[in-house]
Structures are given as structure tokens and as C-alpha cells.
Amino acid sequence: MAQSRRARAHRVQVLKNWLDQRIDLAGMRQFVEHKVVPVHRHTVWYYFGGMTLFLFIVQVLTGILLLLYYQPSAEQAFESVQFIMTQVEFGWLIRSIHGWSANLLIATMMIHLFSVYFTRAYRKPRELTWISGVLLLGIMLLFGFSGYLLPWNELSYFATKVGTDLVAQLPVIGPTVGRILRGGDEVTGATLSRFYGIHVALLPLLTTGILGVHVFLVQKQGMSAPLDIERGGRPVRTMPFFPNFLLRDLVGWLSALAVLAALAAYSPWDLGSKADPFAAAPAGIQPEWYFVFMFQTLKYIPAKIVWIDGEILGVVVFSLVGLWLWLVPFLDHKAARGEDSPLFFWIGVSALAYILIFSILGYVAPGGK
């Protein structure tokens, strides 16, 4: 028996040596052993990045399973989703997990973004980390928008019609972008095919590249401590990444999994009725919750502001806000110098309050112009 154990240990060592010569296991092990994570009162916010990554992995795995049965055509899309939910073993659960994990992913990503914003973790030298993170948030929103149409049900059809109409109203590029997205002037089967391609090919390709850059930058630069702690003059308390932080991160993953499992089991994702392009739009139609605050804002904007169409102005303003968010590290000069920036703090508080208030209004007072 002792000889058998020695033989197994020898084989393991031979494999480790073989891998070490090719991918530098010793260097990776040394990096992990020396990597530390700051410990302070805001450390809890670090775990939302890992939870977001976990939910993205869930999205990929469940999406692959759904692709085995999904048919991307106006004639078969609804029926194929219906088949998944009624005939495929645990198909209803896989679809529910896919739907709920998409929503939880965007929720954790927004929490992660605001926590990074308020702790000024975008300051030098982490500007590229922030830029890649904001790009990933934009891609996740596009994932939600493109995937919403794929079941080809009544709600998704008319919500996509409203969304693409708004995109088409952008100055100069809007009409062209709208036709490219829809494959014509209206939402049809061609739109479904294009959204399918965007959802399962283009966006995953972009996500893989940008996510790889983002994770690399986070590992390379480490996690930032808040400004007030760094200015304290005392060394920042830390804990080892492995196993201390990693185990805590896994607790976050398990918490996300528990919430996801409960939502998928007790509130399965509904399918609704098949889309009918010739039917009237249902009353009170709304986009997914993460677009509701923008949708509700457009309802309150007058039809005309001087000579400018109100909806066009609203879309342009939201686009400029997105650009401002992307450029925050280069606009917040005080944070770059290690100083407090009250203006950017209150802009963040106002933005968060605005999103919450208008999202609530979108559900309790959905009426508008």
C-alpha cells in the first residue's frame, strides 16, 4: 500500500513538473500566495464583483442548454420555448434560472458600479479598470435588451418595438442603427434573427475580451482602499486572497445561488402569449426593470421643447450621461490627487435617488403622456 501511495505521489509530481514547465505554476502560486485584499468597513462591497462573475457563468451555462432546443424564427421561436418549458425535463427550471440570473446579474453589477464610484476606486491607476467595467455594464444591458425578444411573446415584441423606435430617433445615426437592428422599418422575423445573432455571438465575443481585460486589471492592480482610509497615514489592514478572501467570496456565490434557486423555483419565468404584430399593443407595456426609470422619464418630457422632439432630447441626454459615466476617472481631478470630491459624491447620490424614484414611479404611476 505504501508503495502504491509513493507511485501515485510520483505520478502527481511528474504531472506538476510537466505543467510547471509550460504554464509556470510556481509563478502563479507565488502570485496567489502574496496577493492580499484590504480590510475595512467597505470590504463587503468587494464581494459583488465575484457574485456578478458567478451569475454571468450561470448565464453562459443555462444559455448553452437553451440553445439546444431554441429555434430563432418568428414561426418557431415561441413554440420552441414552450417546448422547453413543457416537454424538456427541467426545461422550465433552466429557463427560469436563465431569466432570473440575468436580472440578478444586472442588479449586482449596478451595486458593484455604485460601490466603486462612491469609494473612488476609479482613481489613478485604475482608470482602465473602470472603463472596462462600464463597458461590461453596457454590454449586459444589451444582453438584456436583445434576449428579451427571443421568446417572441406579446410583451417582448411590443417592448422591443418601443425600444428600437427610441433608438431610431437618435440624431444622425439613429435611423440607420434602427434599420440595422430591425432588419427593416418594423420589428419582424428578421429582427428576431438579428437579435439572436447579437445575443449568442456578438455580445459573448465582446464580453469575453473585455471581461478578460477587466479581471486581469483587477488582479494586476489589486483592490483599492477608500480615500479616507488611505489618507489616515496608517498601514491598511489586509487579509490573504487565498484562502481567506476566496472563501468569503464563495459565500457570496452561494448566497447568490440560494436567492436564484428560490426565485426560479417559487416564481417560474412566465411565457405569456405569442406575439401578434397585427394586434394592438397591450396596455401598460413596460421594459425590464433596469430600463424603467428611463422609460418613465420619457413619459414626463413634453412632446416638444422649443423645436426639438422631447423623446429625442431625452435619448440624447441619457446617451451623454452614459458617456460622462465612462469618462468619470478623467473628469474627477480631485480624486486623482487623492482629495475628496463632494461634487461627484452628490452627483452619485442624486443619480441613485433618481433611478430609484423614477423606477418606483414606473410601477406605481405608469401613466404618462
Contents of the next structure:
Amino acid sequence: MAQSRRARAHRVQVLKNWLDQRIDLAGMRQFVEHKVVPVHRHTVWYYFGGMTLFLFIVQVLTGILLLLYYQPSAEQAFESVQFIMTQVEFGWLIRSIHGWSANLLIATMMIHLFSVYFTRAYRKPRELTWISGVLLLGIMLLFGFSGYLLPWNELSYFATKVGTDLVAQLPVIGPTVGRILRGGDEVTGATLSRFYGIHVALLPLLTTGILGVHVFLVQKQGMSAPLDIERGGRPVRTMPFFPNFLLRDLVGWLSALAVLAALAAYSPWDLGSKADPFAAAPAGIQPEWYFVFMFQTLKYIPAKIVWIDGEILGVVVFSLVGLWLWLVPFLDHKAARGEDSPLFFWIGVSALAYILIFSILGYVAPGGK
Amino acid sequence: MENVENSRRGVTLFLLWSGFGALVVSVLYPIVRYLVPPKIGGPTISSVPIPWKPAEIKANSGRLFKFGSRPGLLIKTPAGELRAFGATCTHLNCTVQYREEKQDIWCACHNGIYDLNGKNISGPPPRPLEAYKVNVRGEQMIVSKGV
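Rather than the form predicted on its own that you just supplied, could I have the structure of the form predicted in complex with the partner chain?
Once more the chain from above appears, this time first in line as the rest of the complex follows.
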């Protein structure tokens, strides 16, 4: 017994040595052993980045599974999803998890974004982490938008009409980009093919690269401690990354999985009815919840402001806000110097309030549905 | 005392690993079941109308038609007799064709040859083609299973 254990230990050691001579395992082990995570009253927010990563992994796995049966054509798409939901064993579960996980992912990502924003974790030296993070946010929204169309049902069909039309409203480049997105002047099977390619090939490729950079930077630089704690004078309390933080992170992953499983099982994702290009848009048409605040804003903008079309103005303003968000680390000079930046705090609070209020209005305001 | 500690640790580890094992199984089981494609239910088709008139088909020729989700082969022998078969080769499921010059049914994939009764006479096919019944009612032809 003891002998066989010794023999096994020896074999493991031989394998370790073999790897060590090729990829410097010792260096990695040292890095992991010395890596620490700050402990303070905001530590809990650190877990949302990991949860977002976990949900993204769930998306990749369930997405690959859905690809086995999904058929990307206007004639077949709806039927193939219906087939997955009704004929394939656990097909309803796989699709529901994909749909719910997508939504939870956006939610955890927004929490992650705002927590990083309010703790000024974007300040020097983590500008690049923020830049790559905001890019990932944009990619995830595109994932949501393109994936929404793929079941080719009534709601997604009209949501895509509206969404691509908004893009086409943009000055100068709009009409061309709209045509490229739709593969023509209308939302047709050609649009479906394009969105499918974007959803399963282009965006995953971009994500792999940018997510790689993002996670590498987080590992390389470690977690940022909030400004006030860093300036507190006392050394910041820490816990080892391995295993203390990693195990806590796993609890976050498991909680996300539990919420996901419960939602998918008790509230399976709907399919609706098949898109019909010759039918009127159904009542209550609305984009996914994370687009609702923008959708609602557009409803309140007058048709003409001076000589500019209201919708164009709305789209341009939202684009500029996105650009501003992307460049925040370079605009917030005070945080870069390690000083308070109350202006940015209040901008964040207003943005959060705006998103909340307009999202709620989208669901409760008369004519909002 | 150490023994108590050890058995506590044992129980805890057992619970931890069996919980983890249950999680792995509950994730993997649906995935494995999902990977297995369902048998296409749908109505099993036992007969189909042929989209051509009997007179349209020349003697010594053959045409493929849709028999449900699979291809069928309708031939008119040089003697003028109409016959129908499943067009799926019994070797590796390629679709067979009628060869006018050799007056046989041929699978191009691996050179399998059937005679005009659908019997495998040369090459790798292990069994005859599935034979169908052709009923002619005036201008209309109906092909059905079960000869």
C-alpha cells in the first residue's frame, strides 16, 4: 500500500519535472503562492467579475450544444428551436439555461462595471483592464442583440427591425452599416445568416482575445483596493488568492449556477410564435430588458429638436456616452493621482439612477408596453 | 481525540466530495442525453403519390422521387413495367441511380450494382433494395410500402 503510494508520488514528481523543464511551473507556482487579494468592506464586489466569467463559460458550453440542432435559415430556424425544446432530451433545459445565463451575465457584468467604477479601480495602473472590460460589455450587448434574433420568432423579428433601423439612422455611416448588418434593406433570412455568423463566430473570436487580455491583466496586477482604504495609512489587510479567495470565488460560481438552474427549471425560456414578415408587429413589443432604458428614452425625445431628428440625436448621445465611459480612466485625472473625484462619483450615481428610472418606466409607463 | 478529529474530517470530506460528485453527474447527465439525437417521430409515411404521369416515363429509364424524408427510385423496365424501390443503397446509404446503358441500378459511391428486381448482384451491397408497390390509377401513380 505504502509502496504503491510512493511509486505514484514518484511518477507525479517525474511528470512535474518534465513539465517544469519546459514551461517553468515553479515560476507559476510562486506567482500563485504570493498572490493576495485585499480584504475590506467592499471585497464582496470582487466576486461579480468571476461570476460573469463563469456565466460566459456556461454560454460557450450551452451554445455549442445548441449548435448541434439549430438550423440558421428563415425556413428552419424556428422549427429547429422548437425541435430542441420539444423533441431533444433536455433540450428545453439547455436552451433555457442559455437564455437565462445570457441575462444573468449582463446583470452581473453591470454590477461588476458599477462596482469597479465607484471604487475607482480603473485608475492608474489599471486603465487597460477597464478599456478591455468596456469593450467586453459592448461585445456582450451585441451577443444579446444577435442571439435574440436566432429563434426567428415574432418578438425577435420586430426587435431586430427596430434595432437595425436605429443603427441605420446614424449620420453618414448609418445607412451603409444598416444594410451590411441586415444583408439587404429588410430583415430577412439573409439577416438571420449574418447574425448567426456574428453570434457564433465573430463575437466569440473577439471575446476570446479581449477576455484573455482582461483576465491576464487582472491576474498580473492583482485586485485594486478602493482609494479611501489604500490611503487609510494602515497596510491593507489581505488574504491569499490560493486557496482562500479562489474557494470563495467558487462559492460565487456555485451560487450563480444555483440561481441559473432554478430559473431555467421553474421558468423555462419562451419561444413565442414564428416570425411572419407579412404580419403586423404584435402589441407589447420590447427589446431585452437591458436595452429598455434606451428604448424608453427614444420614446420621450420629440420628433424634431431644432433641425435634428430626435431619434438621431438620441442615438448619437448614447454613442457619445458609451465613448465617454470607455475613456473614463483618462478623463478622471484626480483618481489617477489618488485623489477623490466627487464629480465622477455623482456622474455614476446619476447614470445608475437614469438607467433604473427609465427601465422601470419602460415597463410601467402608459404606452410603455 | 485524534481519531474523532479524523473521523469528523472523513465525514466532512465524504460529504464534500459526494456533493461535488452529485453536481458533476447532474450537469453531465442532461448533456449526454441531449447529445443523443431523438428518433424523428413524425408520421411514418407508407405511400406517396408520384408527381409524374405513367406515360411521361420512357421505357428503360428511372427517376428519383421523395418518399417521406428519403429518396425513392421509380424505373420503367425496357419491357415497359413500372417498379419502385427505396433509392438508399444497402451498403453505406448513398443514393442509387438507374443506368440506361447497362439496364441496372447502380450506386456510384462504391460501385454497387442491383438488377431490375432490386437484387444486389455485384459490389459491396449486402442486401437487395427495399421494394415498393406501384399502383397505377388512370393518370396517377401511387407508390406504397409493403410488397
